[in-house]
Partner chain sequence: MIVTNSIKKILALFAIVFFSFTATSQSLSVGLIDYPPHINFDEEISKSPLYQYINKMLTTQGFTVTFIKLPRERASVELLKGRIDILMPIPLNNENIKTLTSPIFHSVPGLCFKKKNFIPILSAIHRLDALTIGVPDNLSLVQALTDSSASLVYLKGENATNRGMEMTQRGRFDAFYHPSPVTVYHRKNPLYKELACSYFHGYSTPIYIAVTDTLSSDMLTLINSAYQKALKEQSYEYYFASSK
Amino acid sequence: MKASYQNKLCVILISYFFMCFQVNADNTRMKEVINDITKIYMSSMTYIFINQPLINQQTNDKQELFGQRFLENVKQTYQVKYSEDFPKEDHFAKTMLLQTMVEVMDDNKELLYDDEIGFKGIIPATFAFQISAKLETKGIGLKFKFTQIASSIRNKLNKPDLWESSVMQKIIKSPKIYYDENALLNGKPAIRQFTPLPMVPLCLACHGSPADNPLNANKEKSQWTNIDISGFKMENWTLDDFGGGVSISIEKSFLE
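Three-dimensional structure of the chain by itself (the form predicted alone):
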């Protein structure tokens, strides 16, 4: 009787440890996927960021912004940015992200070739919003947001939620990537990751002082404007200020 009880106990313990191991393995896999997705988006964001002159200039040659050429440029940016090979398309989420990024750029093709519009508005924040909107129409639980603390946000559509606001307060004190494997998205279990973005000199063209504003180049100081190229009032930030970050959320069911 005692031996039988011990055998049952052993079976229960083995089953418990196996379940724990399986859960940890699943969480590790999901974390790897969201890390790859974050870095892929960050690379596309960087490519769009440094290619604002191409995006906004009058030219008939913008092929680098579309289709396979765009993806190849994003992959090259990834390799330079992270000093590693571009992730394999070994998960549906990665494939859908790459496909959707191309679709978003194609959706903006007419705008990008409109020579009557100087500033096209295709910047990392709007790119993230358009990706999320397109994924939502496809019923895919994957959301991107380029956000900042509520008091500094420009576009209310990018206003942080409670989780993002809480995380950013922690990041300001201790900069690092935050990861939450027990979050919610659309009321469903999800994984969330927030990656802070440091200010770089190019950011100051919009968010710095009038002296940083390209619109003021070669003008007398008395003629300077504190309105940036996108039409917003400049915040007088410096490279030491908090630059916000990228928030990415994925429903767990989409990762399975």
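Superpose the two forms; the largest set of C-alphas matching within 1.5 Å is the rigid core. Numbering follows the first chain given and starts at 1. Worth saying up front: this structure is predicted, and the values here are computed from it rather than measured. What changes on going to the form predicted in complex with its partner chain:
- The rigid-core alignment places the CA of residue 126 2 Å or more apart between these two forms.
- A displacement of less than 2 angstroms separates the C-alpha positions of residue 72 between these two forms, with the rigid core held in common.
- With a cut-off of 2 Å and the rigid core superposed, residue 172 has a Cα displacement that falls short of the cut-off between these two forms.
Which structure goes with the form predicted in complex with its partner chain, now that we have seen the form predicted alone?
What follows is just the one chain, with no partners and no other molecules.
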């Protein structure tokens, strides 16, 4: 009788440890997937930033900005930026992100090839927002947002939700990637991650002071403007300010 009881207990304990191990393995896997897609998203923004001359040039071959060639360029940017191989496309979320990038660039094709327009407005922030907006329409429980604290946000549609606001308050005090496997998205169980973005010199071209504004280059100080190229008033931030971050949320049902 006693031996039978011990056997049952043993089986229950083994099952419990196995389940814990499985949950931990799933969480580790999900963290990897979210880290990968954060870095892919960031790499695409970097590619858009460094290719502003190509984007805004008139009468030029712009095939590098579309389809598979665009993805190849994002992959190369990733390798240079993170000094590691581009992640394997082994999760639906990664595939959806890459396809959405191609769709967004194609949405802008007419504008990109319009020789009579100089500045096209395809900058990292607007590109990132277009990806977020397009993913939202797909209704697949995958949400990307390039956001900031509410008082500093430029595009109202990028306003942080409660989870993002509370996470950013913690991150400002102690910068680190914040991962929450028991969060909610649209009222459904979700995994969420917020990756803070340190300010780098390229951010200052729009968010810094008039001295950082490329529109003021080679001009007398008296002629400087505090409106950046995208039409917004510059915030006078410095490299020490909080630069916002990338918020990625995946509904758990989508993972299954």
